[in-house]
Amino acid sequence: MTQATSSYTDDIAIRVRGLKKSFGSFHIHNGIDLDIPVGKVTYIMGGSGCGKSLLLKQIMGFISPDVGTIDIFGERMDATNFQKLKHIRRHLGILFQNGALFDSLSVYDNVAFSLKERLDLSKSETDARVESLLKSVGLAMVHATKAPSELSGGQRKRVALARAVAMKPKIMMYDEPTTGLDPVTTMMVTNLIRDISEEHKLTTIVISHDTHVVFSVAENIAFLKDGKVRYVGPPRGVFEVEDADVEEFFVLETRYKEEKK
């Protein structure tokens, strides 16, 4: 793995080490090493299959790596731990490639799903919250009475980011937030997912493939490669390693290398 230090401090949100997974003989995590900065945008990257969105589900807790640990603020992730698994996660927030919303509640319930859960508010402090999460991502109390079979792709995204966000968690992750999106809606989420993690001082984690959109908004990227971390660092850094399958991965962009010489 190359890894380029100059973007790194000692303040590491999420800590990787030693993870391997394995369905049968089917090997797709070997031994990752990764450490997620606090307050940067961190881009995973890979060909599909490479493992990128199962390393989210074991950061999640959804699903416990075979072999090694997860470090998040310190604090060991243990998927089998139900207390420990509910207070860690406390911190992570995510939004799934889908969006997830709930189809039978409106936009405004959607938002404020878990508020009502979690949260003590009258109804006044409920609508408050809920309109300025809706502004935060660009959408209006207009929308609130709407289904989600009456929003657009782009505006489904928006709101399960509004929810999503609702809770304050330190770190906020995509999977795969722009797959199946038109041009213009991709650098939409991809801006949005940028002027969010400024907005609230997020530690954000990008899963994706999607090269021509990484360079606007990426501070670190990390790409996966054969179940390991082949690259860490920052973006202008993959023109510059000497790794045939990051130099092939990244290839399409050489015209965004030139062009910022």
Second form
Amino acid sequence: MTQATSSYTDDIAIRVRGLKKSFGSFHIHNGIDLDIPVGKVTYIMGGSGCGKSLLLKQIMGFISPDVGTIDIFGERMDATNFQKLKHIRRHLGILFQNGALFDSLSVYDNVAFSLKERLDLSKSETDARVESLLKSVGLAMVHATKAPSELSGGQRKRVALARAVAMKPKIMMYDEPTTGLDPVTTMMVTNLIRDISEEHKLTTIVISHDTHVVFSVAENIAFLKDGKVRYVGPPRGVFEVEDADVEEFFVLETRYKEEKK
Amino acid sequence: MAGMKQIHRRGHIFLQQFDFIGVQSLTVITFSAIFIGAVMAFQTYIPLHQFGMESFLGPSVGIALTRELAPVFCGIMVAGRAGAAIAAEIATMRVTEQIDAMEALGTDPHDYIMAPRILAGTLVLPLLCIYFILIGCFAGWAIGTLVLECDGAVYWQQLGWAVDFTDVWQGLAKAVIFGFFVSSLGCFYGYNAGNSAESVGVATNKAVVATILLILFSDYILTAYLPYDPSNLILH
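Having seen the form predicted on its own, could you give me the form predicted in complex with its partner chain?
Complete assembly follows, chain above in first position.
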């Protein structure tokens, strides 16, 4: 059913090797090699259009790479086999950029979606789990009957986060979680990512542009440029690496954000 | 037990879609049937009157509605109303990453989103078709007796004599197939929509145009090749 890789080690949650992806004449990924360590918060950063979100979609199995492999806890991702994907995705949770809440369902039904679909829980057990999940993201049960359209941007992301962690994934991924949010909500969502990661002992991957919050939350940074990983390592290491592109992105972005403040 | 719960959940979505595609189409189907039945009565009365065969008004209206007009118009009307809505809803789910989110949560969108809609569309269209035939025949009778001064009793007597099981079977068989086309093409174009807001409109447009063309094309094929007697399907 699943193929173990010979180079897999227990401290690697996701291993990406030689990933290439093109859309027509646009070569987005030109051979990405990346290891995501277990139990750490890894930020994947880079300029617009460098393929950060695409990498996340390939890890989730929504899009197949042209060339290359992705192993999750030693199991080979195969986007063409839904049953195998389903098996591997039990490890994965994802928070989409806009939450991607199901419009036709209430907040309760969104959070309870995978509990109802995949577990055989009673109504009272489901109620208790939903209440606990909403509480863990700072929302009260009073919101449970609301439709997603009645929530603010921050509340939608919190509900989506509660839904994503409902099945207790080992790896949680965030696709630009703070894009379009005000500074206060950005801080709240960032703290939530850190708290959820610590509370559930998750391997966390965050796709972000935001160099301001990265140094307070990230334990590991991967920087993408021209379809390749140009830097992987601890956040402070970006200032020591001799790469003009890395320096330009982090130094200029940080300076620009501080000037803006 | 978990399987029963899942059937119950899918059953709930099926009933929602049955209501949306079927019950909520009743208004548009009622008006379509009234006007089609009335026009049929007017149009067929003129040549029938020329030959002194006004008593064949009921059979003309009844057979035309049962074999042809009811299934085709039901298909087209439901494609415009429900097929378009299905395509737009699923395309919006695609654009807003709700389908990706569903897959990420371990649920197959084909099973959760599409199967209940396709099943509901396939089963509800024959029922709408029967309703269309009844309303259309009453509209033809109303025009025949109130405007064209035909004998109402003769209208029903001749209609009952002329329209038999084979006409009903052909009409309902077409309706089942058209219902499948309406719902499955709505799902197909919605599911395969692109990732932009524009793609919602494109998917909706494609779903409606493709469904109507496929209904008209398959209507010709079914009319030409569907056996007059359903038992021939088994014999062949």
